[in-house]
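Let's start with one chain on its own, the form predicted on its own, as structure tokens.
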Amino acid sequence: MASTAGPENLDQIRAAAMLRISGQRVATPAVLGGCALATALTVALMSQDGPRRLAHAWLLNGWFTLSISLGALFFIGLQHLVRAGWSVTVRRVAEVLGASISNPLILMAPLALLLFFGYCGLFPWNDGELVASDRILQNKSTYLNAPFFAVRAVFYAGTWVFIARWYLKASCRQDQNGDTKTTTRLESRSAPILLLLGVTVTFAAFDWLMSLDPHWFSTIFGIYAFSGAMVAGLSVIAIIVAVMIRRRITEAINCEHLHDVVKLLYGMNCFWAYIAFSQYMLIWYANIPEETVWLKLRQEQGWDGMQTILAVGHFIVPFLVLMPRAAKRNTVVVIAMSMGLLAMHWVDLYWIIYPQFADSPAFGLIEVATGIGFVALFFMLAIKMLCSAPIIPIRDPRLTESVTHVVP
């Protein structure tokens, strides 16, 4: 383990690590998010199929913001598991993003609550009459039913919130007492935590996304959701790190750290493409009706165009643009490509969710307002937490290694 003794300016870096953010910057996204969600709800109530459309938009944007936090949690666990030193100064950004998971979880809770009132506009398996006439749904009813769905949802949410808060609190506690045993404890427990995250994210993806079409199944879908979450989380981390470098918020974060974050992002995006293609290829090759029905729906009436958009925007363009070393260290390029990948992640989720609602792509004020609301409230909480903690782990025993890190 690296010594806490570091470069001459390490004390100055620690002293400057407290980032004070005005209350106005916290209040602005809160007001914006509240107004946006109220607008979406109002528009939905004024149209015939508005409530059902709002439910799909709610799930879409809820999972979008949720995946950012889940990606950040995987990043934190991975860094502790491999005892990485380079990432110490950027880890606080991930810890804050991970701890912001409570907002999308709270906002998504009404969707689970609606199931108890018999709402079946989102999940067909909650329609008693349909289940009674469908043998496949009857066979799956032991798993796909409102009470058990709610129990699983509470377990997933509780697990994620506990992990996120444990990571952040342990790191912030170390900022105060400098106890190196905290790092050892975080490292030793990250392996089971990553395993738990993998299992819960997989089953949550099965519940919230795959069961939108309860006849369809894919054993690779959990990995597909995991890879998308990693791309989303690393994209936001890369954007924040790039902005911090451009604004020179701290000397402890520089292009060396950005380079490594983008390398991880680049690799995970290639992994997403590999999993996406594998899922498509295996379904196409097997040609089993129970599996092909899901892809067939997404290759008709405009949905096939989204496949092309995802292939180009989610893989080919980032693959070519971010390949050079210089691009990974260019803050403008990184911000632009990371924002593009976030947009593509949203399109990917839209392509998964919305064909169960509309025969052809439908996009309007409900989707826009809901998206703005979820994103604004998510970052409101992230900004609020940055007010109460140093922007870097100032007493991590590997801080010196991170501050002096140079990419070979």
The other form holds:
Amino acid sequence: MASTAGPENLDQIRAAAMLRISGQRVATPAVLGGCALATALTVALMSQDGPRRLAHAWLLNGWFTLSISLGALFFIGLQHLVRAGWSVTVRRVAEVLGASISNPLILMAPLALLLFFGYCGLFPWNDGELVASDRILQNKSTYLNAPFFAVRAVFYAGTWVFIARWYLKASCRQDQNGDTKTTTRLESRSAPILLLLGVTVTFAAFDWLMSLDPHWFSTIFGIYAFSGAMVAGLSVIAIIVAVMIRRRITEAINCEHLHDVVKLLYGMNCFWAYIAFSQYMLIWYANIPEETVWLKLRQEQGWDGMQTILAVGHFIVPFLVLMPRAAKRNTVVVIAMSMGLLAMHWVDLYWIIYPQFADSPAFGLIEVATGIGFVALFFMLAIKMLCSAPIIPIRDPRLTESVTHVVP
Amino acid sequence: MSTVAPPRPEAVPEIEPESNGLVASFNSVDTVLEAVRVLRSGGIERIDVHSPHPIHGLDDALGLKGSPLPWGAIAGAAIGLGSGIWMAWWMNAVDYPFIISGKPLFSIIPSLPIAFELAILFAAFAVFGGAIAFGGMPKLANQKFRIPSFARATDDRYVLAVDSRDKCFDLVGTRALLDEVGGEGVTDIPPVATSEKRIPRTVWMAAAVLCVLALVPAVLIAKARNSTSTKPRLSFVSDMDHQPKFKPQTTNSFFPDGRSMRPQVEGTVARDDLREDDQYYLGRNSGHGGLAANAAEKDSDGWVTAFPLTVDESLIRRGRERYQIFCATCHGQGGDGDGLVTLRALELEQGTWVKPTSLHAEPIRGQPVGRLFNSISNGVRKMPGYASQIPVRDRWGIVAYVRALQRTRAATSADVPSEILPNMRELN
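Now show the form predicted in complex with the partner chain, given that the preceding structure was the form predicted on its own.
To see the whole picture, the full complex is given below, headed by that same chain.
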């Protein structure tokens, strides 16, 4: 509408986006991540219950980084599906985050491999003796067994990697040839892709998180994991966008885009609270032992405190702080709240995973080192890819609309 | 006022009744925004822009401050949240305290959904009412509608209006300024005639009549509530209130025996549900169909003394499972009448609770299996019948298990399998 972004201005923006961020810092996170993981491994092998704790920390931080990618993939699919114009300039960030999914997946592969060596410290259903004495586990063993688990895991991972790489590659190819058919193809295929993502994330959450307690079940658990992933993915996108605005990296990404990203983040965070509460209330109300056992474990021995932290930190504080328009457009507030939400997402996963083996909340070098390792290696890949492509999709047909986007 | 008024240097108070302000049309967003800036730099603040679509940056150009409506929304939400929780607490814990599934009378968890819904509802009310109030509605007419060119503000023109009540408004000067910034068709907003400011007498009359009529139902209801009547109540749907049908357990003069419920015709056979075997389905020998007149007769009422089906291990196992599901809550796992419900009722000193007889008491031990089966099926004293919940075969399974339980209390070492016997220890 406003005629401020004429073609010559757009060309300038394109030229500026082509100037790649210097990619010299990739080595630092790689070395840092490798050292951190090696430290965690060493510390874990030295103590008696260390390996089991490391396996849980590994799963926790694996899913944590994985969910950032999954959230970004959902974001891309959603933007294509609704043919959004505003989000074109921030889409490259999401594409890069999505394509970084291969790193946590590769790092998590040993957890699945260990199952074939009979390791049951993480997933009790892999314990043959336990299954033999437990009728419920016997009935579930057609689904919960090492080979089928591995097949499913490979399927999820393959699907995600394929989708993520396809999105990034198609978008980057368009940077060169400017083919508008690419956009139509991305849009039409995003509908089945979102369906596929929905199914795989749901079942991955069942397999990798819910089956930690093989007796327990909750049909809403998949959506719970999905909403958490959306919060994580959008938080990281918001942080990167805010940092780009502060560093004035490109005028194609400004407060208007940040505002809309944070609106989505705000909505998805409310959705997380809604789902988390729904799961809790239904279990509370039905009061059936086979369902309450999972929550009972998480309301004793100090885990109950984490529940309160999640209710306040994951929902109430961001809900009130990010409510005003001005807060959503303020880079400092957005960075602080997104960092907080990422921390809360980590606590959420910790609260899901750790009570299965730890008597009370334990936090030490193993968790910190594994966390640093996964996050560093994840962002190493993301930074590397972000440096090797223009930071916005420069030939997208809706680029003008996005550059001139103004939140009403 | 279609002609330009002649310049009147000292005439500002006299102009006021003649004009409510000025409107001018613009044909692009940029020109109307520019006009707003020029007017505001000239000190004029009471400006309004009518546009067919929202214009980015117009709020800033007009110097509009943020609306207080969001605060109304959040206040409405807070009131809704509070009243939802209060309502749940008052209804469940104060007005009608009723324990459901052993849950506390009031808990925040089930109150949240209703509190959430009310928060949204009240926020919506606040926004709806606030939008109407801040918009100055209801407004019966607007003088600008009398200007023909104003209609294009809903189509292809941006119409700028300046209110004459502005401190810096000056009919001639402002008109010149509007012409200068490119306004087309600069027109006076006609003043409201004094006669038009009054609400017509007919409207007042109609309102008064409506107010009086509105009292009529209230008066009638009040009269009906505070007086008695010997007449039957009004029946608005009489064929629904009085249906030509026979109700169960009532007399009816149509039939010679005076019963409205008809007994089955001799020789009636139940479809799909033929239960000829009385021993199996009723636990008594055929020919003893009637109810026993007294307890003594009941004992010799033809109860079957032997199981009418093969008793094997699977039946007893099934019986044990059913017993533990249906019976053990009151009778106890061992049949001593010490189930959790019983213990809880005794602890609460519930006067209406009858402690179940121990299944090991001599009268029960002596009862024939058919009698036990009948007690399970139809209940005894305060115990309800379980025929609708437990299938026939399972009821016999429970009888078999009860017999097994009874036998445990009278067992001797001869009853114990010989390979287990060495592991057992003598009790005094």
